[in-house]
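Single chain ahead, written as structure tokens, the form predicted alone.
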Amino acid sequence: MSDGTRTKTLPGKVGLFFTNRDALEPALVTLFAAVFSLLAGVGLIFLVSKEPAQSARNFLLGPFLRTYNIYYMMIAMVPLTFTGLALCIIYQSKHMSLIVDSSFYIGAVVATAAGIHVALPAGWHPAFAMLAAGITGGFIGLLPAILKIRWRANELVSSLMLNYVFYFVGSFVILYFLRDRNQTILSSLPFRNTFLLPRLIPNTQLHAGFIVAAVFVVLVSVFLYRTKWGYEIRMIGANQKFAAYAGLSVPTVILYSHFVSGFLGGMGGAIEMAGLYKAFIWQMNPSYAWDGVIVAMLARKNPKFVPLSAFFLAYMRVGADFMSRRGDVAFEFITLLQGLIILILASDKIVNYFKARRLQRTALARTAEARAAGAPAGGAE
């Protein structure tokens, strides 16, 4: 069998990650950067807590020791996933918007409308729903590619600006269109049973969303990995430039890069209300658009790698909850550590360094054998 038949097979492709340092070390650094922010938790709790032992026992193993959590993990996945596939399509283009947020909650209030007032049999009422979402989050994802292409605008800042005029745009929505005034608290009207998407275990919450977003996960996959659209994003996020010189119609490429984005995050928002509502009861925006970075980043733009990172952040997440319900550290002190996961993988210094080492060692490992063959050190190949 010839090495290029080997590496094709499932154990030829694991060897060749564990031998190929260039894929290697950006992983170490995503398992140093997951394995830290644990044990920075367990540090924390002991600095804090009356009983560190058993917080830290519930931090780690809670969300396994019921099966309710298990299933609460999995619910969290959901939008962590599709906020985290949003974010892998945009950092694969090289750039750093974050209207994914607008996208997801306006997308829910778009679903809540439709749940309300648009009659449809049950599953093609979702259905239409989170299409709706999907289109209208689509459109809103192309405000910051827009801003940039026709006015060089930061792509951050104007997402970052526009989330809170979104924001206020959906509140203004529910509160004077959608409201149900029979309710004291800011509610909308209680949705159509046909909007509900169907539980997948009786008697919990889990929903059919968990099964959409994991074929998502597929088709988001394939679109940047098997299709043309998606290795021109890939290639104007490596080389702008080139990408241009090739032929690329750059501002195109931007475009549906961040309709493609836009409209996973309205999907999310549409998929959570139909999935754990029976109204829009939402009195913040629930800002999934940092947690999919998160996600984004610790799956290394890779959305394969998207539901592991979900799952890490949710368990992570539960258990924080787990522990706080029953001990005396706070939950928001998940905040800290999702800081620290942050801080390691946005910092390129380390692969860097681990790269130069390398590098430095090839050199030096090339001169002496130069100088051992009576060559010219800068003439070894």
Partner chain sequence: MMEFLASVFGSSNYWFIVVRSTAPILLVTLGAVITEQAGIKNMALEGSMLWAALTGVLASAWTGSPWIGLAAGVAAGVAIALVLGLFALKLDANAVLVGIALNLLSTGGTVFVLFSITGDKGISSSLPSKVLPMVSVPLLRDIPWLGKVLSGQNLIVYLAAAAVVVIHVILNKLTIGRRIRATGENVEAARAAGIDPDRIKFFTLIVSGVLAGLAGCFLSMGYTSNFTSGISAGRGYVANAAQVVAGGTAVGSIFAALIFGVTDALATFLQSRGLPPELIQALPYAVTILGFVVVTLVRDRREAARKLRLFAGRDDR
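Same protein, different form: I have the form predicted alone, so give me the form predicted in complex with its partner chain.
Below you will find a single chain and nothing else.
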């Protein structure tokens, strides 16, 4: 679809984008979903807060009022970018697996083990941990795919179940093998200094993982739109039966798409550990995969828009966090807005509203024309 329009719009891309209504209208609807969710958020604040104006201001403007909040947004974009990219790949193949959640969490656990027990020079150390976490995440990502191919198990159902299993197994590993018993709070042993990612700007938490995430946005875009593998993934997404008739091995494509997606999840978990923490201290699963769903949907499954939608989600998170610390509205209220975004973007009737109306109008006009010309019931009726 977008390949077709790309070739058509090559001369003067920008000008034609605004006249290409098939591309413009869904983009507008996406924007509408984002803005609408923010407005709904403000509505909710006015419903529950005692100081609604102040809270709404903190939510909407807070992220830009403090310099550290801007860095905070950039940091928050990193995990969202990784899970968003991972889910773009899964959704391009028209699968629904949420196993990236496990890949991310276990990736963080694997990175913790590597950060504590492996001795490597700085630079190589986090790189090794990312690779190990990525590969582990990739194999975890394969599980729902295997269950689907071999036993026709719905990949969403099995992945949700596996997420519970891996969460418990992961916290078991942390508690029994990596825990620092001298700490009263739950924490793993401290990471070696070589494991920590360098800071991009001194005295902020902004770490080199931001650059790695940016590189992966490019890599995944190239992978999906410029390689044979990516083409095959999009092909089974467009029409799995057709892809099979065309000679594609559908199971193979499903397998490697899930592996790559899990790999990205695992890497994301490792980068989060190496970039932000000095030890594994998660008391709960941060569940970035669920945010990844929204990132991927706002990006319309296209990796090159992932940074933009990850930024939007980071903005919402930071705003909600800033607001909840300074007022009486709970941070969790953003999940209501996030759910709303998915609901709007998942509804074909809403997303294609303009297109459907346009098609209807042309069809009616043609019928009227045909009638006026007195043509016998040809194509119109």
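Positions refer to the first chain, counted from 1. Think of the rigid core as the biggest set of C-alphas that the two forms share within 1.5 Å after superposition. Bear in mind that the values here come from a model prediction, so they are computed numbers and not experimental data.
- Shown in the overlay between these two forms, fitted on the rigid core, is a CA shift at S49 of 2 Å or greater.
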